[in-house]
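Form predicted alone, single chain, as structure tokens, below.
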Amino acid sequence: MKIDVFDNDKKNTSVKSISLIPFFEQEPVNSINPSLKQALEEIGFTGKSSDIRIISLPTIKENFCTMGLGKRDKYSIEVYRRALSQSLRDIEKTGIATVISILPGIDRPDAEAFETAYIAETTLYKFSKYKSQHNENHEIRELLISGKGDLNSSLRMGQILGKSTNYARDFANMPPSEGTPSYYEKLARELKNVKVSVIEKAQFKELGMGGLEGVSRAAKEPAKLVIMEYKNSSDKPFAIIGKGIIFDSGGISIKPSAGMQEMKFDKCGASAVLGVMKALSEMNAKVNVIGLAPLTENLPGGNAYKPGDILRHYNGKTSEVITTDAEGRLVMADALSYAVDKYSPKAILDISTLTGACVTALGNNIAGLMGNSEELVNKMLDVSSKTWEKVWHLPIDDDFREQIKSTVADIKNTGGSQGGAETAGAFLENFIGTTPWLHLDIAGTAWTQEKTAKKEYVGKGATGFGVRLLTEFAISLFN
């Protein structure tokens, strides 16, 4: 889709277009076209939030989409995101391919332009690779933004972030037999200005990566630890680690069959890291970021790791396996400790679809945030408040640390059902040393589910949660 600034002097009157106009509730509409004003009065348009109307006026040969934003004093950028998304979906149904979008004029024009480009990309995303038929006639091909000032840079950055989010969604949505560790490596190697290295399965035991070696024993697809380095700053690096369980059957501790098809989404953390690296490189961001993705299937088999096994991780710590369905923390442990040892990062963050307990605690629209640095936690909360990716700070204290103590190893890979999100965080805490660290549990936010409320602009399937959040967070660390 082409996204550009609208130039009325260069308007192509031969191309059918639609004007997208924002309105606030109970405010006069005298400045608009008289024919449109009359049509709105006739249909009872009020400007209430999410009141979206498509109007065609043959007498003046123009089409309009009027977008209600509700009362001005209740307005926020989130109101705009949702209304814009719904408007674009409604316009798409008309088959009109060119949209001229007028900005609300409440926030800075560059900020509104950025959001418009970003939301347009994420809203109009389709995962149609496996569809035998795909109707391209009902796609919006051109979005022109009407607003004050030079908006070109903002539109470009918003579109980069939107496309990068969709890049992550593409891999996360792939079926597990095709969205493999090898395919992830291929995508990583296609990124511009990103150095890629790979630790193969054969090296896991040699390097002492017992978590990755154990979980990957019964995997059919070759497991990998993919490392992506984007360096455009002389500062110490910021390391991001994303959980990449290509498919999680639960292993020997096998999951119920109902809903197991959704376990292809257990790679959403690694997918987010891929999207972040793409965004940073295409933005030419002045940062030094290293992305690591431990990638493997978690399957049962005669050679699978078992409950009762004890695994020795990269930093020498041992973990007792209570359940093979708590595999994510085992592979993340090796990736975290390897990143700390090899790169001495200024800060480290992991993003994981880690626990059902976090979904129970926070639902499907908020991710769990834990960490050992109050400064980093506060910075993440601040960045999150400006995006759609919401997080909530959860504690890790000695009670949770006590729950994961083992009688036969240093720690065990589950502390029971109570405080499950926090005990998982306490487990990961053992592998970062004194490095400032954040943990994001995105189990509830990584993909949409039938019975949960989700932001309108992400649709069904993988959401790309974390791509924008971590990109903007990474940039903030180097400013």
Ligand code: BES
Given for the second form:
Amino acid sequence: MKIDVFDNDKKNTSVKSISLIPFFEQEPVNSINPSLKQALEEIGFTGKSSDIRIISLPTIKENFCTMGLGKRDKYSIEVYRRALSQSLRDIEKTGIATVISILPGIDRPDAEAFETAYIAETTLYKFSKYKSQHNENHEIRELLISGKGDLNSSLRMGQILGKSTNYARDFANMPPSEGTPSYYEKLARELKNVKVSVIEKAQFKELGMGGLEGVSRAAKEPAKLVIMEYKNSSDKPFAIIGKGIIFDSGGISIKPSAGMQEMKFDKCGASAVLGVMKALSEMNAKVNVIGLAPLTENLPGGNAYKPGDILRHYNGKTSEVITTDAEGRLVMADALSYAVDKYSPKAILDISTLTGACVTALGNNIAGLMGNSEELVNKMLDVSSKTWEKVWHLPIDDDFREQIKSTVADIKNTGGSQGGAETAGAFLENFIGTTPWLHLDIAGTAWTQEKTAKKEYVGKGATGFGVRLLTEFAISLFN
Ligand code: BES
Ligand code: MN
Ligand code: ZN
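With the form predicted alone done, generate the form predicted in complex with this ligand in the same format.
Entire complex below, previous chain first.
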């Protein structure tokens, strides 16, 4: 889709277009075209936040989509995100390919332009690679934004972020037998200005990565630790690690079969990291960021790792395997301690579809946030408050640390069902030393289900949660 600034002087009247116009509830609308005003009165358009109408006026040869934003004093950028995205879905059905979008004019025009480009990209995303016919909707090919000031660079940035989010969704949505570690590596190598190196499965043992070695033992697809470096600042790096379980069957502690297909989404953390690296490089951001993705399947087999096994991780700590289904923390342990050891990052963050307990606690629209640095936690809460990617701070304290003590090893890989998100955080904490660290549990937010509360702009399947959040967070660390 082409996204550009609207220029009335260059308006091509031979191209069919539709104007998307925001309205607030109970406000007089005098400045609009009289024919449109009359039509709105006739159909009883209210301007309420879910009131969206498509109106074609043949007499003046114009098409409109009027978008209600509700009462002005209740307005927030989230109201705009939802209304815009629902409007674009309605417009898509008309088959009109050119949309002229007028900004609400509440926040700064550049911020609204950024949001518009970003939401348009994420709303109109489709995972249609495997559909033999994909003509359910027509395509919007051109989005022209009308607002004050120079909006060009905000539009470009918003679009990069939206497309990078979709790039992450594309990998996350892939079937588990095709969205493999090797395929991830291929995608990473396509990123411009990103240096890629790979630690292969054969090296896990000799490097002392017992978690990655254990979990990947019965995997058929070659497991990998993919490392992506984007250096455009001389500061110490910020390291981001994404859980990349290509398919989580649970291993020997096998999961129930109902719903198991959703465990192809256990690679959403790694997918988000890929999207962040793409966004940073395309934005030419002045940051130094290292992305790491431990990638493997978690499968049962005669050679699989077992409950009762004791694994020695990269930093020397040992963990007792109580269940092979708590595999994420085992592979993350090695990737985290490796990143700390090799790159001495100024901060480290992991993003992982780690626990069902986090979904139980926070639902499908809020990710769990844990960490060892109040400053970083507050920074994350602040960045998150400006995006749709909500987070909630959960505690890691001595009671949780107590729960994962093992009688035979340093720690065990589950602390039981109570406080499951926090005991997983307490486990990971053993692998970052004193480096300022944040942990995001995105088990509930990484993809949508039928029962998930509806957010028009995230659509079905992988949401790309974390791409915008981590990109903006990374930039804020280098300012
Ligand atoms: N990938 C799952 C977590 C998960 C579950 C994500 C449901 C999204 C939806 C993870 O590897 C897992 O299996 N965790 C277990 C841990 C438990 C065995 C300690 C869980 O949450 O049940
Ligand atoms: Mn699991
Ligand atoms: Zn998992």
